[in-house]
Amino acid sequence: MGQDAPTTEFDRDVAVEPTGEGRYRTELSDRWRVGGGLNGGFQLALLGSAIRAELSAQPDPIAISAYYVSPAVAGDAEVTVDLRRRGRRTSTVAAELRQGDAVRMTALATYGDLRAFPDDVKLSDEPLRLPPREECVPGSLAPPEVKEMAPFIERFELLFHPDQVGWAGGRPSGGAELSGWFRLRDDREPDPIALLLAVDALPPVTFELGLPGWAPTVELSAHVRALPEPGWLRVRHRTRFVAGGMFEEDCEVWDAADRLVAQSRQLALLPQ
């Protein structure tokens, strides 16, 4: 949609068409389905794409918190973007994804231009280390039932840490961590919008706890910390507490230059 046709699958699927007064039309693709709805990270990236279109001078998500009201499905949809504050360095908007009369997701987001921020990432922890990609396990080897439940995993390349794939063979380790290498199809390089997908691209960490199945997100907050360098991303999901039928999932995303480029925390329902 728009004057320049997107050249990659991801960009086509998060494209939006302005219809006036902060409204954007889009077509949600079933390619991003997981369980009973579309992947939460994809929805977040779609919303992020519409906000970027509305705030062209401040194109990058800095912080975004989204509440998933009802499962999004394939078909026509509309995103509304309501400017709440326009600032010199950052601006804040409220945004909503709707299908007909149903609200699918509502979010509050702060945007800016990451090129204008200091590029001085300092760490109190070591960057995520993974085995070489040739020693990791491709997501394409996931069991057929996982592929049927989550066809969205075909939309990107995912190489799992070999010590964290027991769930794929019915022998989960009981560990509370999943990690791997991540890259979009079509050699699409990472950018801040793609990072919004990456924070929710891995299977739920509950898989390795012996709790497979769709884990619907209740709320997800993402922070984009820096513009990512081209190349593969490294992603890690961890949880500490499973209680009340829900679990928290913390994510960190590292780029090819060993820089922390995104973080997130979500609250999700345990698989049924």
The other form holds:
Protein chains: 2
Amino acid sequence: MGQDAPTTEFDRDVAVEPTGEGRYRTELSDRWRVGGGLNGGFQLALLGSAIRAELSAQPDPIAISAYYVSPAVAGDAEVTVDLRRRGRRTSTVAAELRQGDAVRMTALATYGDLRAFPDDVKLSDEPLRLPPREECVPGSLAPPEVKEMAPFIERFELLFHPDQVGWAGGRPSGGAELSGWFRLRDDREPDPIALLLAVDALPPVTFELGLPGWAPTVELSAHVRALPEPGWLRVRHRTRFVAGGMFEEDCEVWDAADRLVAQSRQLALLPQ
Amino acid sequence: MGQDAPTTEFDRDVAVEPTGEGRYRTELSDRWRVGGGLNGGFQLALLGSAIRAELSAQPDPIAISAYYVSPAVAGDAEVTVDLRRRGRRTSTVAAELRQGDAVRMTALATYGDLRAFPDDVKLSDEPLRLPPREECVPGSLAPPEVKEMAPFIERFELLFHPDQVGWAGGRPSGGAELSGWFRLRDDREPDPIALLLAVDALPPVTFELGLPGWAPTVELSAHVRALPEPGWLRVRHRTRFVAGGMFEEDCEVWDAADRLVAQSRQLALLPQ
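Alongside the form predicted on its own that was just displayed, please also present the structure of the form predicted together with a further copy of the same chain.
Then the entire complex follows, led off by the chain already shown.
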């Protein structure tokens, strides 16, 4: 973005203003709300944006782990970034999102310059295959009351795999997978910061398992594996273990060049 | 352990002495060394032990994420535990392992009491199947020079899947999986703290892919999914994406009752 004013909604909403000594002020927009709190992926991208501002020569998140401790709400907020180690290739920080005295989210991250990493692929699983976009089911078809409850879902285009949207009509398939095409509004192309949103933009994978209700994230770690090419992203959530009141949700994000560009795993609590 | 002196090697080596205000002193033993630094899983268990001491009523790690920033060595060390949120069901802390002025590892964790979590299994993948222990290949067969380089490997019994030890003889199979039976010395039964060691006790999965050399961990997140039953553990490492100089290593730990008791994912750098 350089010194220019951001021209897309996403860039405006993750913008932060430095106030010195690793502190950044921001205004959290209600646009990213899902129910009673702001989406966790948006919070991660916002934090990621502040860390990028602090570590300007190492601009890319390589790994970031977030612990969500209280719901973030629209309004003033502060991000603190505390350097734990500066290295030649990567640096590690602790970062926190606060509103007043309340910690919303606390995180650790290692950043680097992905352009300086090797570009070869020694081993890759099969790229995520989705039906053509015109055969997928747009999230924008959600009824007005859902959009009011979750204005978040209008921040991007999300085209669901048609075999995995039973939950939306009250007939979940029982499958342990949700996937779809993803693109930010304003033709905002993907970059590592946007990937931090993409890993937590779909509904909980448990919806399609017939376990509706929001699933609070305990911990989410995201790894950015490569710089994404411009174009649509493909995103998949899967789980293998739903037990003890918890489940893991694994996310993969693929870019237009069929490269795995991000992975994440979160541990979430089942709705009680 | 209560107030009794620890009777097993593992418990002695993860013991910490409170010095007030969330600070704990410990002596890191050379027993856990692998090459030039102490094993990351041991560091995680040690940190986990200090956090347990701090949050005594919520003794179990549910999620812990560690960022390794410099090699820990034998000698004096300090763990700091900083409460970020105390909740009724779970609490979240930031914790750090330091030696002198050097940060070795910085972490976030959410702890709770796993006995208070529901015990049902709604969805589970197939338990890890391994050949009988007598058909597996003991790590104790490693030559003396390996044991001197890595005294760590003598801290537990590790019986490798016989189809996945080609690397040990210089003939890696090219598979993306390593697995084996695991048990601590002194008949020390598994518990959530020992699981933090178990998730990082095997060699890097890349060995069997024909990419030898130690693979420094950038980030490791572990989730303890249930209290383990007494007995042998089964542990598996897998990777699906080795690219851009990095790979993810996913670990599963199964207990004697065929329950998934821990999962972890780490992002590691390929040897250069």
